[in-house]
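Next up is one chain by itself, shown in structure tokens, the form predicted alone.
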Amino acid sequence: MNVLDFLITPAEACQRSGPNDKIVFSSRVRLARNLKGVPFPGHAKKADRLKSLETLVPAVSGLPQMGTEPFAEAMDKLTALDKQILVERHLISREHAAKGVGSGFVLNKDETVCVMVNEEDHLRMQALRPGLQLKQAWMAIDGVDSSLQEKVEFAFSDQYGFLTACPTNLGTGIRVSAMLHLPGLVLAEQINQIIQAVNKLGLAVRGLYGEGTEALGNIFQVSNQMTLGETEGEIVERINKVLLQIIEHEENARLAQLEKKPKVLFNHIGRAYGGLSHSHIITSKETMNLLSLLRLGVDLGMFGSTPKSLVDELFLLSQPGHLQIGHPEKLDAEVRDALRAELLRQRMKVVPAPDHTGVVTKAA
């Protein structure tokens, strides 16, 4: 089956809800694991990578957590568009999208568990949940890890814990992260001090697609940097507490904007509505930033009963890979910008003009 046929629709994916999902898009817990006695993928020969791939894909596919019919495929069998779509949906890393022979990918039907085979490590297993659900994501991927250890033997040291290709993953091999929408802190010019404070706590703040990427649409990823010296549960609990504090700061920043600079805030949101509704050429970057303000307006009740899932769907559909779907010829940037604008104009027809009546009172 083609991966595009296997994936759930963007509309269905964006309708999922979870705790604190006005600010937290999603929670993810990832585990890095390697096979005992086998070279790490970056140092392995092609034959070794193929052998570990042939071992791991069936083992992962047969786990009860993957369901009856998971999607499993070698990366060299996926098209460039397939890989780009998976990156845009945050199911694989950009680094894994660049992999070819000897690497693979396994995904369960509801897209809550996905496994990269022979990325930087032999296994990068991750559980995804909507909203702030780090503990639930940890429990899910811990179950996958325990089930898989009954089938294969991982590289493990009594002194250092699980052995990984990168020293920063050594020990538990866990990476706990959440994707946050923080327009209030950005508009209040408080985001840099929040990032600095989070960094001092040993956490990393990255952009939309992880390390080295820009925080488009005021979306930031917060994750732990070290995995050695704490248990998995302690890491999850520590990050959860920090995220709750960030959420509180974002909520306070939104309230402060409403109380002190309501006209400035409404102007930003109104201009975003106009740009999305009437543009004929619009870049991906501009779209993300305008959709961020539209989502803020939806959260504040300025667009009637418009669901935030509509905005989240547009975040996804306006990405280059998703725009390419259905077009056999490769679209250049200029054509994409025009198609993106057309898509936005059509979808924005159901969104009423912004109305800030009573918003300040409601927020207070």
The other form holds:
There are 2 protein chains.
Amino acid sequence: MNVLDFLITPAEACQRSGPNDKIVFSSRVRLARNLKGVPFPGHAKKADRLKSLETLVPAVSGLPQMGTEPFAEAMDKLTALDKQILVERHLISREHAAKGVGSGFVLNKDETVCVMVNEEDHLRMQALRPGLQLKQAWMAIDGVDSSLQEKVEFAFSDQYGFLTACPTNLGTGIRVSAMLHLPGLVLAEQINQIIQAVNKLGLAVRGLYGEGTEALGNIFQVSNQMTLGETEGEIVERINKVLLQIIEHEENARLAQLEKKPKVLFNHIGRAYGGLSHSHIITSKETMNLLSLLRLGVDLGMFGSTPKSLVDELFLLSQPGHLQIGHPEKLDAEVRDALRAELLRQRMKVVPAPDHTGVVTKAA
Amino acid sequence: MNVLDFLITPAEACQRSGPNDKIVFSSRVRLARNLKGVPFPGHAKKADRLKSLETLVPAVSGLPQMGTEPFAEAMDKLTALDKQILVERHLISREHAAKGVGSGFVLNKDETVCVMVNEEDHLRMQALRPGLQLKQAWMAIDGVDSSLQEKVEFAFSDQYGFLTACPTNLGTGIRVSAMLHLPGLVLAEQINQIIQAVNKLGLAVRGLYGEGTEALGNIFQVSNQMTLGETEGEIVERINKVLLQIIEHEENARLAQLEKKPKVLFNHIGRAYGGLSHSHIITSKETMNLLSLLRLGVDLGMFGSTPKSLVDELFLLSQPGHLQIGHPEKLDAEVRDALRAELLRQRMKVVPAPDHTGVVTKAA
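Can you swap the form predicted alone for the form predicted together with a further copy of the same chain?
Below is the entire complex, every chain and molecule, led by the chain shown above.
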């Protein structure tokens, strides 16, 4: 089966809801694990990588948590487009998409558990949930981990805990993260302050596609950096508390903008609507930033009954890989910018023109 | 009577039409004249200026060409807002608006003839026509000039012709000009080439408010520089020919853009529509540039039956002075930018969303 046929549609994916999903797109917990006595993927020979792949893919696929008929595939069997789509859906890392022979991944049918085999570690197992559901994600991936330990033996040190390719993952091997939409803090120019404060608490703040990427669309990933010295439960609990504080700051920033500079806010949102509805050439980067403002407008009630799932769907569909779907020839950036604009013009037709009058009343 | 009560409304003013008015907003011919034996305004004492004002205002007002009940007023009797409105309507120069005691102006009821008294010269008499009607404007102002010569004696030299304060106006004292809308040449990046070619023909190309001003809204003024050595008729004829060539170049530039880069063109026009329809803060400069693109879209048939008079009216109404009307307190730029956006949002409601499909068919 083709990856694209397996994946749920962007519309379905975006209709999922969870607590605090106005601000928190999704929660994710991933565990890094390695097989005992087998070289880490970066140091392993091709034969070793193929061997661990052959062991792990069936082992993971057979777990009860992966449900019936998970999708399991070797990375070298995927097309460049398949890989790009998986990255754009945030199911695999960019690094994993660059892998070929000897790497693979397993994804369950509802896309709540995705396991990368032979990325930086033998196993990068992740559980995903919409909104702020770190504990639920942690419990899910903990279950996967426990079940898998009945089948294979992990590299473990009594002194350090789980051994990993990179020392930053040593110990629990856990990375807890949430993807946040923070346009209020960006508009209020408070985002750098928040990032610094969050960094001081030992958490990392990154852009949309992880380490070293830009915060396009005012979307930020917050995650733990330390994996030693605390239990997984403590890490999850600590991040959860910080996220609740960030959510509060974002809500306050929105309210403050609405009270102090409503015209500036409406101007940004109105122009974003205008650009999305009427452009004929638009880059991915601009689209993300305008969609962020549209989503903020939806949150504020400026677009009638437009659901935020529509905006989230456009976030996905306007990415280069998703635009490529259905086109046999490789599209260049110029063609994509025109296709993206056409898609947006079409889809924006159902979004009514912005109406700020109700918002003003609420703020007054 | 107040200037504002006398002036025709922007809507009326913009509904006037003339030949080639897709590209030529208006034609203007002005004559510079001075009284014999009276110092030029720049060198005259206050008493002399008052005297010439007292002579000239009734003389001009009583001309048959000024019709019944022209508006005649001393500049020191006008408020700053009155003057600003007259400048924004292109009835008086910025320089004249800065004058006080000893200067004045006379305007006929249909705003086709406007005479400035004691600007740089004793008389700056101008006739205005919509579209490309240089000859008609010339004939009109020539009539005013002839009638006036029956009442007063002008400073005239057999060797040089009419004497003027600045030698650039010496001889005929004529300045023939047209205001052109050239978005096609600007988008095609051919405008500088055209300006250079026109300059070589001895014509000046200036921005919206004359010498030294920016070409906001892709609006350019073309006028003669030489006033000696040719008859008025020859000057009018020569400029008319050049203007017809510029019009052709503009039309070709539009067609070429439409054939070679339709998406770029539709993108500019679509985004202009979006910005005008949905902004909450917008500067005068940005407004002019977006209205220029909207007007181009109207010309191309992208906005249904929207008349270009609506766009032209918005060009006027969105200027700082026009926005100030009806507000007793002096508005600052920030407030104006919000008021302008509100005006545009309201007025743009009757303009349908851009539809490029018909345009593509025509170009194909």
